[in-house]
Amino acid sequence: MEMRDRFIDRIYRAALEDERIVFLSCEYGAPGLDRFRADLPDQFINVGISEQNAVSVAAGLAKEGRRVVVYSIASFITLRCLEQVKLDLCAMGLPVTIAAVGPGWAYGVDGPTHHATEDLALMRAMAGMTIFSPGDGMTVELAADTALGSDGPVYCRLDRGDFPVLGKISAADKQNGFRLFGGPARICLVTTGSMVHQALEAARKVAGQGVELAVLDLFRIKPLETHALAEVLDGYDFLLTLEEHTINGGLGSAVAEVLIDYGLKAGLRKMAIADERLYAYGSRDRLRNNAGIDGPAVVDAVLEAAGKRRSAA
């Protein structure tokens, strides 16, 4: 099941017992929401191709009592309707949850209006709002778990397409909002989202030369459980940060404020698409390798850190 599907399969089975929870959609198709709106036809509204009226009707929905899920893709919920965010959501803050699909270049091939690489910043600003970026299905049930259960505005980063399951989440994962993956290392890649496979493609393939390196799945962005991050970052001789989002204001920022915080003394490099025009249309695989934060960069930024050259294998 993709993941924006089985965020959405959470939510209908949440509905079927709660008849408060209403899911609007901007005109977006996905095969979870035929059975959502051919079961639930008054808990189901189709505002058309509107995102500000959406988020202001979510509210207007919110005030009265309902629990509200708005679906949409992620570039447009969030650049189109930063306004009625800021102040129809956060201001008031309201429980309603924003699942925004097609994060980074999940819509690499239709280019600029669809490639969603600055929402984590955006989002970060906003007063009050959580933010998840899951990676598997289950931190997507999580995120959908939990924002079904705030008291307060949630933005859902739901990735495109089905991605392995990575393993159980802990009591202490669910509080922290992050879990780690691999034993003592003297480097921790730190990445959110379907990153996080790529990351620990990377890990499989420097341990083959030697490293060992630690992945840390940070599938809470916000509120960050910063006490915590800091213990485990504190471990590390290095840090590497990965992010399919721009180097300014996103996964990385978060982190390297972590570290000048808690006055944490590792090194760190932040792997993200850098701060320029970008008005290329392709493949997700090949945006990546010309940004830099494809499978090999990760593993020459890695072998690098770790002060080893890539091998001609």
The other form holds:
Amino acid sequence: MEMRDRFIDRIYRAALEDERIVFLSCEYGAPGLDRFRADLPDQFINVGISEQNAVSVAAGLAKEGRRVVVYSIASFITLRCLEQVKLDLCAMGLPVTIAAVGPGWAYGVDGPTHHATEDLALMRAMAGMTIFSPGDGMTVELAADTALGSDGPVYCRLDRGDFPVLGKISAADKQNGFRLFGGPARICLVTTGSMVHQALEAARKVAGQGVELAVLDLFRIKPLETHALAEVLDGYDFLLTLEEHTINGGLGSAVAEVLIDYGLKAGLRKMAIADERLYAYGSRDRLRNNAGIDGPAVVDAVLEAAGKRRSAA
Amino acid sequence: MQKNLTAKQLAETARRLRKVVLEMCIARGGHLASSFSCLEILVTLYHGGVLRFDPRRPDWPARDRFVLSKGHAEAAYYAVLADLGFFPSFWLEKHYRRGECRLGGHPDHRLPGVEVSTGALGHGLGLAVGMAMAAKAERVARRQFVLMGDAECTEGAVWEAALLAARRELDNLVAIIDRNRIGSIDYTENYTRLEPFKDKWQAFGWQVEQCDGHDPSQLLQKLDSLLESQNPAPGMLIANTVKGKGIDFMEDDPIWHVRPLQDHDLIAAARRQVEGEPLHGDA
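Now show me the form predicted in complex with the partner chain, since the one above was the form predicted on its own.
Next comes the full complex, this chain leading.
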């Protein structure tokens, strides 16, 4: 099942039991939404292509006790209505969940209009916003459940496509907002969203060359459990961050802040999209390749960090 | 508990509160002209028996909901809320645009009697539409009101909300537009095309009334007509007003949107006028 459908399915099941749950769509569908619309017509509202109004209406509903999910393409439901998110959701602390489909280059060939390559930076700047960036079925269900139980605004970035489940999440993982893959290692790659699969694939490849790579899946970007994160990161000599997002203000920036704040000595290399690689068209693979954040680039970066390969520069 | 004053008493209340608002703005700045533009509208809603509320229980669930979309008219709003006892009147002097700003430069949802924070334009109608939709979903009788500025209708989100409200048949929603024909630096029709304003709202599926926004008897009558209508459309009252109403040198002049009243002679003249004393022949 696609990630967004798994998310919607979770909301659907909760909505069957709780008529306060309302799903607002900005004229945007999903296979998983068809059943919701058919079975719960009073709890589904198509507000039209109007993201600013969608967020204000969601806030008005939430203020009167509804639990609202507002749903659209990630690029539109963040940038178009950022002021509404700040003032109507965050400043009033209202329990509205933004279900944003298509992070990063998920809509690669559709071009910059549909690329959500700034959403983490923008949502991180919103005070009181919880940010989920799930990469598999387990974390997406955790995101949906957390969103429905939250007292404040929640942003969930939902990738397109189906991704294999990566295993259970412990109670500690839920608390921390991250999970760690791999055994003892000198190098750790911190990533988020569906990029975790590419990271784990790279870990398998470098293992064949005798390099151990730990992978940390930071599925909750905000609030960060900085203390727990710093404790884990302190165990490594070198850190890589990997994200399908602008290099300005996203995952890499968040990790860098933790390193500085806690005085950690590990080296850091941020793998993210440089400014000159934004506003491009192309398949997702091609765009990642051009930006130096695809699978082979990750392998190269890890080997370089391990001293197995010289820097290309 | 609610007030239920006659039109004559409402006019007198507005006259009394105009003095309060003037002193607030002389002391601390604030959008005086915008506040004077909508003072009779606010007084009619709150003192005229239109809104159902209880100042001792601001969160009384059955209360009607009001959104001041034009949040920059906060001085008038605070004067009305204080007059009704939502918070002590001394706050107007002690906490308005000062220090910790218990009464800030735009309304905050944490203030007793204020439903939602406003101040960025174009949000209020959407917020009100959401709140009205919630009332429909709960099948409760509470009414939803929102007071908008005319110049904020150049925000696209206003029309997004207008489209949705009509389709959802929000007959529990009444929007009022303070039609003073002035934005921040110019007359609206000099830079945009709101007119024919009534036709636009009607074309969007709203039931529209118009009246003199400084005449409580007309406001009461038109609001009553919209509220009692069997038409399932949301209601719109275009209240024709004068920006800066009550101070002759300020009336209908765009420069007074943000300009503070600082000149001693002008302050004296403004005070004389809101006191209703003769203009000429004074020192």
